[in-house]
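Read the single chain below, which is given as structure tokens and is the form predicted alone.
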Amino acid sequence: MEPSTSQTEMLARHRAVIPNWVALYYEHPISIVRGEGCYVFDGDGKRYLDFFGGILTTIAGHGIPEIQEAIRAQTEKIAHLSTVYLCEPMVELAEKIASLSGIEGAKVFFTTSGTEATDTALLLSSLYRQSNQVLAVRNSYHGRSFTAQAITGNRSWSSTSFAGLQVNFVNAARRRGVPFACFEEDEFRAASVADLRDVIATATAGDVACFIAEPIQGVGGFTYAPNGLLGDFKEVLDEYGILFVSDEVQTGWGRTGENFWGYQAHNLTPDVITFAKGVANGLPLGGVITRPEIMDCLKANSISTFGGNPIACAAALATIKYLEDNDLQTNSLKMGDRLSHGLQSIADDHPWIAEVRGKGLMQALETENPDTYEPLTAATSAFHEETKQRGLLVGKGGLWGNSMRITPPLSVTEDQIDQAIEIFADAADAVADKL
């Protein structure tokens, strides 16, 4: 379907004053101007199941009536406030996260993004261990920003790798198409932690300043460790006094269904939690988590002028209130379920959909040849349009984007679920004919 004249003239104006680097989803990209609970509308007037929420942000679903309602009231009050004044909203949002994270005595810094959050956590960290050494993880991905990208492990959204840090990759997600594909669960948790003793005993002087790693990894394609697994490497950490970092920007707020955080599957307690996306239902909001030490070893002066907006804090108060109210991490976890199952159906029927896999309400669908095994990345491609034309949005990724990304909002419903699923299955029919 064409897209109106009206959506083709804003496609232009986007292009003229738009990065090229900026990249925009299908064919005939559609312009989005309003949303309503796990629905979105585009220029046109067309209605899609929104099963992305830009980017697992508008984690609650679109204009929730509470969380409109808070930021409304706090609009009226004050609009902005930077951290040299005292703002009640951003103290109160600090020990409700600080309550909630598993870390004793915690301390929150307030930051714009998700990005902003890896600046913040790798500075407090090499200041900290005095040391600018990393350790991250093969196929993972952390931000935009300069150091952001030289900390993430996928080729794909890594431009550059000059940001004064010395970085070194493990393995402790991917499973397909690397050498630990032929090993069983145990194996595979056993190879990784001997692969992370000897990246540390041969690529580094062994003071590293910490381990960042997604729990599950977003841009990566929803790969994950096994559980226990960054509870193994933890224990190697220790030995060194090595941080562990837990980028919970796209695992947080009870998305994973089984946890509220990602880190809560594998056993063990971050030193730094770093956090954003659906903390504040789509309003720029992120943020870094830790001890006390660790975060006030940052000795300059040092302010925000984004980071903690009375607004955003607002509306993320009302968000964890209305997750928590509504028991949507219960919801993820059941709604997942059913997505799961009924994406696993699909794939029982063609064999180029090579795995489901996820948890909670981060379902991904990953596709590949299955005679020579190689990434089957235009059929995605042709997978997303498809979907598209049937009236559901979701996301791509993967390391060689051969990967679908399922991300409702946590208070999606049955019907909802189902009615993706029957889009799904006639998506992948049409792919099929195609192939």
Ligand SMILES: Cc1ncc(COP(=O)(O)O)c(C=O)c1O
Given for the second form:
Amino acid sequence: MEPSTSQTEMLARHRAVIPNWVALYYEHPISIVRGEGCYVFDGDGKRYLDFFGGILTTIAGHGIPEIQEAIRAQTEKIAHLSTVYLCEPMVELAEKIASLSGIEGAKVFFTTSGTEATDTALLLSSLYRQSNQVLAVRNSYHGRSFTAQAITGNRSWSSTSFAGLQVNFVNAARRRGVPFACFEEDEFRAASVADLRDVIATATAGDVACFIAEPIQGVGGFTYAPNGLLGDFKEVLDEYGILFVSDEVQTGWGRTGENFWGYQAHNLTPDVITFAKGVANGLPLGGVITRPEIMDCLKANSISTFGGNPIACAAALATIKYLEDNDLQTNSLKMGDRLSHGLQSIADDHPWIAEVRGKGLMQALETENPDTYEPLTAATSAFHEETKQRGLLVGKGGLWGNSMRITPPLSVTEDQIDQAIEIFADAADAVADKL
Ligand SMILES: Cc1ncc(COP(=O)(O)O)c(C=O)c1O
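Switching from the form predicted alone: structure of the form predicted together with the named molecule?
In what comes next, the whole complex appears, and the chain from above leads the way.
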């Protein structure tokens, strides 16, 4: 369906003043004006099931009364005070997050985005270790700043490596289309650990600052290391004193269903955790969690004017309470299972859907030509369009843009999952007719 004049005009205004590299989804991008639970509404009043949540961010759902009330109450008291004054919501949130982190005696520094959290983790690790060397994972994404770009392992998201870091990328997460793809899980684990050792021995000076990994790669299309592999890595890293940074920007707060944090699938305790996205259900908040000796190794003054903003912190406290009170991690596990089964049955009918993968409500489909194993980037875009036309919003991703990312709020119901599966099935049939 063609968009209305008002949506077309909005697109023209957007294109005139917003950078070209801020990509918009869909042939006819939509302007979203309202959200309610698991649904959003566009400027023409059309309703969509929101199975991307503003990139995994509205984790509890849109317009949750308990969270809205916390935001309203804090707004009526004070909107901003900066970090040079004591801020009770910030301290209370830091206490809560530290207690959830699994890191003993943890301290928390708040930022306004995941990128700044990445930057801070790199800053602290390099100061603590007095090293500019970093190990990252191939196919990774950790943000858009100068330093975060230097540790990006995904060509379509990597704009420059100019930052003054010496970065090496190791194999851990991507399982299809890589040299280790032929290996069974145990062999893959052993080969990846051997490769890590080899990279440290041959490409670094040994005194690497940190290794940073997403327990499930977000932009990378929800690819992930076999359970336990990152724990194997941690044992090697510990031999050198290399810090382990777990980027939990997408995988935190129970999203994966099986665990509260993604790292918990790997039998390790990270030295540093970064978080953002879902923590405040859409208000801008991110941060870094680490042990006092790492956090306090920074000896200059350092602040974030907006980091730890009281409204964002009040929203985060209410979001975490809502997730806990409603046991949404368990819902993520159950609904993720239902979603994954539904998607798998569609994939069974469509050989070009090569893989369904994910944990909890972080599920992806990857497409591939079944004869040549080439990624089907155009077909994935068509699939994405077909789902939108039928009233379902999901994300895209993967190294070759051939994955769909499906991440409803953790409050999603069985009925909503079933509606989405029906839409996926119809959309897949429509794509198959054109292949
Ligand atoms: C794993 C991961 N880390 C960091 C970031 C950067 O977060 P932000 O976009 O809030 O700066 C992202 C964003 O998508 C991400 O997926």
